[in-house]
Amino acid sequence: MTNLQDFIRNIRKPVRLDTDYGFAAVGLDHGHINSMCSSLIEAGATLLYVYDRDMKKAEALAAKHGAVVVDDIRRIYGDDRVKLVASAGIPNERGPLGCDVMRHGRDYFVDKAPFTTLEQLHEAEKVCAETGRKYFVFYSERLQSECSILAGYLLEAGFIGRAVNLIGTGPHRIGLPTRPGWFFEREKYGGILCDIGSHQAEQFLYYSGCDDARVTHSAIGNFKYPEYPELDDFGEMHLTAANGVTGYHRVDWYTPDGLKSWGDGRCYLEGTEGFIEMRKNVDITVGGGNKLYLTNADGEFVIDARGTTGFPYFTALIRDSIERTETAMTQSHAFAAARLCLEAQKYAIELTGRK
């Protein structure tokens, strides 16, 4: 086998491309709206039109990137330059967008959680279908992080065998005073293992192999903000893939004030000849996030990923809108990714008859 730094080395890296891309903002709602423009911005696509209810946001965002803020989303359709709609609107919003969105023959980038119901998902899904056009979904806590991008390599390289276990936690502090109204209603955000257990959902599947998996348990609950009763403050899932890789996620509302980051995510990945643990936003007493802890039979070893792969997501995504590919994340795995957090969702409001 490859010697593990040489592997590292010879990562290559995304580079940026030459060409005439352009894309529009539509829906501000959540601030990783920020970070997905400056992405494919990075990657080579141009910003041209934003556009939101709140004035005052879509001014700000097309200012920073030179863009024109319109007042109807037509104007957007109109323009033949503009490829792809990107979104990161109230969570119950985003699904119905993205349909409309695909029916005026653009791609459609939107952040996670893609849908909150079921029957959300089945209307893209057949619209992608009629369509052809693709429904990217910003799965960012691996996509944006450069230690779970370089575990998958890894694991695809054989440095800890095959893969036959999942440990994934999703911690964020919750921050009440900036929170908008929608965050704590249950039908827009849609639930805690909608939302944010989505990140978990698509790396179990990511890391298995398999978009072929079920939710064996699932629970959620509200342990300390009674004061919001539609708020789901924690949320866990066991999960099974068909080629028989499990996992267990947990996700929650209680980061402490003292954390450095935002959360202490975290990702144990156990393969047959070793393992894998991700630190992703922070290595708590140490210092700054995406470590990368590796055993395997030559040894133990500690990597710091920051500089190692880059985000390859953005260019990839590009170039399979460009070209009616599918490089960056096929669109199966994307619907595979929101079909299991919705269903452990359910499971649980079922289990727990929480409403």
Contents of the next structure:
There are 2 protein chains.
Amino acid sequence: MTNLQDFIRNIRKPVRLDTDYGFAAVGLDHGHINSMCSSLIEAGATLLYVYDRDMKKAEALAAKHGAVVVDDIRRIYGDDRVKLVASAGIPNERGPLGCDVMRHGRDYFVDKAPFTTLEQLHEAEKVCAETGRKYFVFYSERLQSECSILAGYLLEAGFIGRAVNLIGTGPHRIGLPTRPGWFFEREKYGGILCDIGSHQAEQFLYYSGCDDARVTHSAIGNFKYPEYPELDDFGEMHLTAANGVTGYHRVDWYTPDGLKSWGDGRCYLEGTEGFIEMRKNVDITVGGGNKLYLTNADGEFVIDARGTTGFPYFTALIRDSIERTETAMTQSHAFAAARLCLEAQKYAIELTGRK
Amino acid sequence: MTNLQDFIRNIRKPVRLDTDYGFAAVGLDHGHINSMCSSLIEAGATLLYVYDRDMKKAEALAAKHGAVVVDDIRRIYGDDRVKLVASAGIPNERGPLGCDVMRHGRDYFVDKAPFTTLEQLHEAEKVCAETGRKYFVFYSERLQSECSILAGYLLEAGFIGRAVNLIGTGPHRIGLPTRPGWFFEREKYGGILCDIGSHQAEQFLYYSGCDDARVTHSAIGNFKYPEYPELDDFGEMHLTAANGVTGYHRVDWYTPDGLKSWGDGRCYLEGTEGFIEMRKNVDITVGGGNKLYLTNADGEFVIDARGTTGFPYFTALIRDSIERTETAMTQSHAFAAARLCLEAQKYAIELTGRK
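Same protein, the form predicted in complex with a further copy of the same chain this time rather than the form predicted on its own?
Starting with the chain above, the whole complex follows.
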């Protein structure tokens, strides 16, 4: 076994691509669009156009990156330099937009949740197959978390033996005054397991090393905000992969104001020879996020994961889009994660007596 | 809301009883019998007799506490000073012994797991009802953990709002050379959810504040020790209480040698207004156990729980036995926890293809 510190030192970080890869941003409803654009640009892409029903938002994003605001999406489709459309629209509009984008011969990069219904997923699968285009999904709680990326590398390298179980928690601060109306409408946001649960499903498939999984249990409830009856403030799902790995995932909107982060997101990865805990956003009373705790036969270790891995997803995405490869994330993996969280949501037990 | 530090300072710790309460120890197969006896003695009881098929073990325990070794359990039943029999025998012998003890007019205090089959539980429920005797169970991972006891007090006092969810993990070091044969025989130890899972079921009922619960999912497997095919080295169960509180519980025998404890046992209690994490045995890379992390609107706090609560269970048990009250733990609670872990075990999904 390579020494832990040597292993980490030798991780190859992504290098900015020298490319003329152009993209557009369409649908800025969720703030995630900002990091989606910035990350693609840092990886070497160029933001050419921005389109949104809110012109002010569009102008702000365009100005930041020297892009052009358009008032008709057809102007984007009419420019051959645009290879990809990025979107963080209202969740129930994401699937239909993606199909439109792919039918116009472009790849699509969408914020999670990528869909709000299984029908949207099935339509996107069909359009992917028909057009040969890609439907990339921004599962940021792993792809933009260095301790989560590092955990994957350490697992793969054998530092904790075979993965057996994952526990993932994704509590979020609700920030009521900042939320738009669609945040509280079930049809538009899709439910908590569909929404922030989608990160969890993706992480489970990734760490289990198996995209063939099923929902073994799921439940939702509204314990705290009865004034928003369509809001799930709590959700949980248990997943079982065909290789025997299991995972429990809890999401909620209860992060108290006293926490120095929007949420104490964690992953606890149990292996036959050790375990890894990711304290993603905060290490309570200690401060800082991106802490990876690893325990195995050699001892107990804590690693500040900042700067250890970089974010290889974005350069890989651009390369995949250009070279038609699947190195960032396979299409079937992205869709399998979407299917799991949609099924978990659809068949969830209601815990708080709502109809 | 009372200030956290004031609240903790004002907790009333148990006081040693001035009593002539006598008890006997029968069945020393699990080392837990030592802390069961010591704790009762510290609370004011007197160990009068010890009986075990292994005379050496019996003599060692008796010598330590000035008790008498007997070679026939009838000598114990023949002495009216004996009010209770404590046992940590082989798990599948615990239920039958308890019924025998109760039929002889004594209360019973047994190590977890209290039973290995639902039939044994039903028999004990019947004998309890018939004789009016008590079947106390030593769920040590809460009752002998000050951070766990403190968590209950803080929850009850409203520091994190309403409890919504519990995640409990109970990884254990296997210590193969120290384990007796029955540890590996399913009929004798009952399976991992029955065994170390019983702590989890009890904690769930306690923190949920509701003894009416059902098993929503359970699974077992043997991922690491195929040479012991009857050993479950992994188990998990998801429980749902009638009041909507849910809990996920994972137990395993994978604690690596590098951990400075037999297991990184934790409980993560999510409330509508905050959350509590109990790092029971170890705080990885920091050291020490019995750490309680609380986060609510007022901030992030860490409390060294040692010395904050003492162990009120034992004095309460003795008082309950003398006064026929139910302050230590209700009989229905102890049995409900037993039923859940037995049902979880009986209906568990097999994850590793064993027959």
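If you superpose the two forms and keep the largest set of C-alpha atoms that fall within 1.5 Å, you have the rigid core. Positions refer to the first chain, counted from 1. If you're wondering where the values come from, they're calculated on a predicted model, not measured in any experiment.
Once both forms are fitted on their core, the CA shift for residue 8 between the two forms remains under 2 Å.
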